[in-house]
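Shown here is one chain on its own, the form predicted on its own, set out as structure tokens.
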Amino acid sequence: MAAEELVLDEGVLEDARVCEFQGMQAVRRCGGLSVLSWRADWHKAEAYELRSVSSGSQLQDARFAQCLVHLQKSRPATWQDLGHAWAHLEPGGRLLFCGGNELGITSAVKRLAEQLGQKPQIVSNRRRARIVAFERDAGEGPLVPESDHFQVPQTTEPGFSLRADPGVFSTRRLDPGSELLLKTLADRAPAQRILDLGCGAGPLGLSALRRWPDATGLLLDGDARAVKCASDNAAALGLSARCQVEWWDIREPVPMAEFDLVLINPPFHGGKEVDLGPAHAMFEAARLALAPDGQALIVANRTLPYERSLRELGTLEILEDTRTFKVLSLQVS
């Protein structure tokens, strides 16, 4: 990306200690602390012998002279991090705030400007992209959002609330594709091991795990903030004996095998771009993880051209397919 080549220009970095959220090329010249939500980044920063954490709340008491926060996509998932690197930069440190165009850094920066009642400075900008800095002063820093809450319907029994925390995959509402995919299991006979890979705060999992409670389930997710969100939704629904939930990434085989039902609402967006590598890269784990006779249930975009790929794995057959959205079963012998 543009904008982490700028990390590099002169004047950007001060030679001391620094903590990154989101990134790792401050790390690797200065030395520090690197904040991977996702675990993919993770796997590259443990590859380079790099310190990292997988949320800003695990740094506990450090703090640093300078603190650089990367843009996400997600502006809570950003906020949150600005809040971490606020709290944990001494006073006077410099905070950076490091993105690109295409995320909206302009205005990213006049919103963060405003809260902190600071006139940016620029360090650098070129490519698109460009990093600003400010004081740690005795202000309270940015506004970092709450968590929200949102509502899952059953069509048998009452409806639940989860909570999901900023970035997390569907923060104020249950995804209409989740929706159609859960009311599918209306119809399906018991499970007794499920799997949801890309759990997200839990939705798929959960709500399985409520219908059947001779059932237990594995939720996977590459996103530290969802596994801590879906972990606490299954204490907060009293399903935590019955339910394991751990962070995954798609390069790194499934824990156990076995399962006779597997839930998956793929991602399928790489940044602005569709990117179905992700997706297949999960057809090919829940193929893996079935157990003989098991079944695989996806939810996609209508459009998405998952059947082909599919139909290489196992059996396929359409169970739902609305103006939207499909539900593609998939079972192997």
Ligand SMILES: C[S@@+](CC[C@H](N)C(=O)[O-])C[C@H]1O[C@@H](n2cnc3c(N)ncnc32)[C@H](O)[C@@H]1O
Contents of the next structure:
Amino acid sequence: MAAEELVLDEGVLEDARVCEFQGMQAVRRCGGLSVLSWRADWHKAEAYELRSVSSGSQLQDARFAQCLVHLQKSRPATWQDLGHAWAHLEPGGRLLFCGGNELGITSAVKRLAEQLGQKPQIVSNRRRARIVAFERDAGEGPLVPESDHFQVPQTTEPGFSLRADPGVFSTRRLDPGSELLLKTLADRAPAQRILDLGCGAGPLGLSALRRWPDATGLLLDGDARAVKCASDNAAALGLSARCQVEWWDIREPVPMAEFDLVLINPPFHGGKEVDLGPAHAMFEAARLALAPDGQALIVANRTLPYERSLRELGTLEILEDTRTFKVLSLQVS
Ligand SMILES: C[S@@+](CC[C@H](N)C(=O)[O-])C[C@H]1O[C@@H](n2cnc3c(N)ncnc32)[C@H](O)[C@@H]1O
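Right, the form predicted on its own is done; let's see the coordinates for the form predicted together with this ligand.
After this comes the whole thing, all chains and molecules, with the earlier chain placed first.
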């Protein structure tokens, strides 16, 4: 990514330990600590033997002379990182904010500058990306967004509310595709062992667990923010004893097997581009994790061409086909 390359430009980093959010270039140069929400990034940091945590709330009382925040696709998630960075900077320390034009760095910097009441200092600006610096003063800092709540409507079990933290998929309302998938649960026999791949705040797996009180569930997501949120939601619904929530990347094996129901609303974006790779990896993970007579239920935008690869994995059935979404059933034997 172009913005990453700018981090090592002359004049960007000072000779001091850095706390870097959603990146590791600066930490590799100066030492310090990375905050990495994505499990795949955490693996990379581990390979470089860098110190990292999965959330800014794990920084405790650490203080840094410089913090570097990488702009992400999600503004609320970026602002949460900016809030943590501000809180962990020494007075007079340097807040560096970095990103590419494709993610809207110009408007993000403008907004941050307004909130901080400061003029940004441009420390690098090339290759359609920039890095700016602000000073940690005694002001309130960035305006960090609150968590949202959304309602999972009554489909097969009484409706309930879920907390969705900044950056977690579908924060204000249940995704209509997920809602369609949940409706298909009404037509099937009770499940015993449920796997939710890419669980987000947990609407699919937690709905299924509420529907079938004897079932147990494993909810997995590559984003630590989603894992925390789904885990807290499971606790709030009194489901923790039957539900495990784990930080997992699609490149890793699923930590358990023999599931009779796998629920998937797969990701299909890498940045702004459509990227079906993660979805295909989730389908393969589902195939390996299913019990012999198990079923995977997959919801997708109806234009996404998943059918061919799914037919190579097992028996495919189209359960729902609306103007926008389709729900596919995969059975392996
Ligand atoms: C379309 S959302 C669905 C979320 C949730 N199941 C729902 O229905 O609201 C896809 C989920 O996949 C997760 N995801 C994306 N890439 C992943 C990866 N490489 N490994 C594991 N999970 C990933 C995202 O964090 C996101 O929560």
